[in-house]
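Below you'll find only one chain, the form predicted alone, shown as structure tokens.
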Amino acid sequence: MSRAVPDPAPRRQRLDARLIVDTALTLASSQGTEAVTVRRLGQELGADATAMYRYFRGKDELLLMMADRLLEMVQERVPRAARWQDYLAAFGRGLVSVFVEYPAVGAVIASRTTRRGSEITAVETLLSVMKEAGLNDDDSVLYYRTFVDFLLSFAGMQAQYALLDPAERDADESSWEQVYGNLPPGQYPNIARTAPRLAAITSDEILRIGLQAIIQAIALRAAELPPQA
């Protein structure tokens, strides 16, 4: 009779910040940010939980590292375009896409500042794009902040919406037809007339119009200014 061979012990992975952050993102995607603890990360990575503290001081710092990784993903997916308008539009779509792909993180960090490399690179790049558009330094900062704050607000809202229970999402979406579509026309003539369109609007359309409006505003402002050196 052959003796049973015991299962090999879990192989420990060599820890580094990227591995920890990517593991945390995977955990958050499947179980929410509440599941991202040093103990759980240690289990996933086959490492002592206390070893995690060599890379971050606490949960909030880890969240900021995860947020910075999302910004890195955005920049990896968005090639620099020849036209500044095309780059801003692609960056906007890319950022929303990444936040919705990782909604548990996106919903939490949309209002935060990571103060780390990927964010700093994004700020420098976007300010450079504003200069390419023809803005001066003051306007570059103003329109950069307007662009990014719109995107983060929209992306955070979409991420939060993705986290809703499917029944809650269905109730919200059906309300445009079941509630707004049945309001008395005499009392709410504008809603009654446009109810089918209200129900049909998509988040992609809203993002497209928002980006288009900001890009047009940048172009109009640049046209008012003397050429930049």
The other form holds:
Protein chains: 2
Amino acid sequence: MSRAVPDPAPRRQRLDARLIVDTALTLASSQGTEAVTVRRLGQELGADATAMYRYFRGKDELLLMMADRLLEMVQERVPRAARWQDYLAAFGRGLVSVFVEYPAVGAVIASRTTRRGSEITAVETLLSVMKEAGLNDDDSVLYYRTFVDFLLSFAGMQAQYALLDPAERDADESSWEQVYGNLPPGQYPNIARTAPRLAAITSDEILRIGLQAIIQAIALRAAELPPQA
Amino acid sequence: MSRAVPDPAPRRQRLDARLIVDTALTLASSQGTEAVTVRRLGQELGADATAMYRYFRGKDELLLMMADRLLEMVQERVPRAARWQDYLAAFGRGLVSVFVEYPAVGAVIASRTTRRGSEITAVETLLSVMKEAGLNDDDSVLYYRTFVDFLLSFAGMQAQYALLDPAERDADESSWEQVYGNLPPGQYPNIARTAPRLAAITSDEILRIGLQAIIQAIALRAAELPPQA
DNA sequence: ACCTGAACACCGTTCAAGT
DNA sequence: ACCTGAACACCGTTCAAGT
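Next up, the form predicted together with the DNA, please; the one we just looked at was the form predicted alone.
Every chain and every other molecule in the complex is listed next, the one we just looked at coming first.
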């Protein structure tokens, strides 16, 4: 089993920005997470490693376009719902799923603004949802940003975790049993009492509670205000 | 003004793990954010670039020890408060501050477990706060993890943002005025209506609302349960 | 006009060689 | 026993040279 030449320039297509973004996304996807490097991308495209520099200012610009595509996917997957609460919850879960499916993008993009089409439509939609929930303009902005920043952050963290090499991830996971499961109960009574539950909790449960908290906060804030504007 | 030789091995101290972590933290601090690279660290220590490998398995282990020191700083800065709500809010703000002060650590550590002393005492303390708030054991674990995961994620994202080079950060910030301030109101009525507020909102406001939402959720959950266990 | 590939200035890590 | 530094296998990016 030779590991020498990995996929030696299979296809030869006319390059364009769209093809490059698509190819980079397959490299970034969790099945077959090879790092998205300029050299590997060139190889996968059947072109020279530096070919992408005629289509993008640099790797960062490519990354922002990949990120905007992720936001497009989220919106495709999340249908408008009758209740604004259901839409926000579905949006949050969709965002986390997509970020984890393309962890190499998700892990680095939470703090960025793509300034592109899919981001803009997402902002418009989420602002309209806040209005639907009964918030005024100032609160719409405030709670929209809180929702989206905390959700993007959480999704980015999950992506970063998915990107760890398996050995490191195992060490992290087993630490809740190995380290936290064997502390002296005298010194750490609360950890000792809850150790099995600490080891068993999943990120899905945590996301569910986090979404619930923000959605609840929006509803409570809307209830404080005069019924409509 | 020569840029050739930056600080040519100033001091010469006996190396130990503590000194290496301290030196790495000064490199990682936001005043003078030079990247924490193995070579720069060696130079700052007045030692060979590879000297740290006798004290740490690799850069990742060094990073985890730096992260545990960050958690120590957070706990030093946050005094126990009379009301559990105040403690959680102060802890959240302290965590974000420290992560942003050492962005090179904060940006990569949110998804990790340090498995070391300061993390363990933080877990114990936060679990006791959840109990104080009136939660049972299962809910204590659930809401503790929700609080800490969302807060760590948010702090990590703020750190990532602080790490961007200034040109990129400016582009990100001005995009809210340049791009979002100039969209057609017919197609994007909600963005057009709120554009000035969208451009003006700060991360402090967002953090405040996020903390409020989680603290509120804990109080509401505690109120659902039988008064004490 | 379009594309290549050598070269540059970096990374983290290993290991034979020095003291 | 302790430390060094050459070397390895990588990065992203630039630019003179080729077609």
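Numbering follows the first chain given and starts at 1. Remember, it's a predicted structure, so these values are computed and weren't measured experimentally. Think of the rigid core as the biggest set of C-alphas that the two forms share within 1.5 Å after superposition.
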{"property": "Turn of the lesser rigid segment against the greater one between these two forms, rounded to whole degrees", "result": "23"}
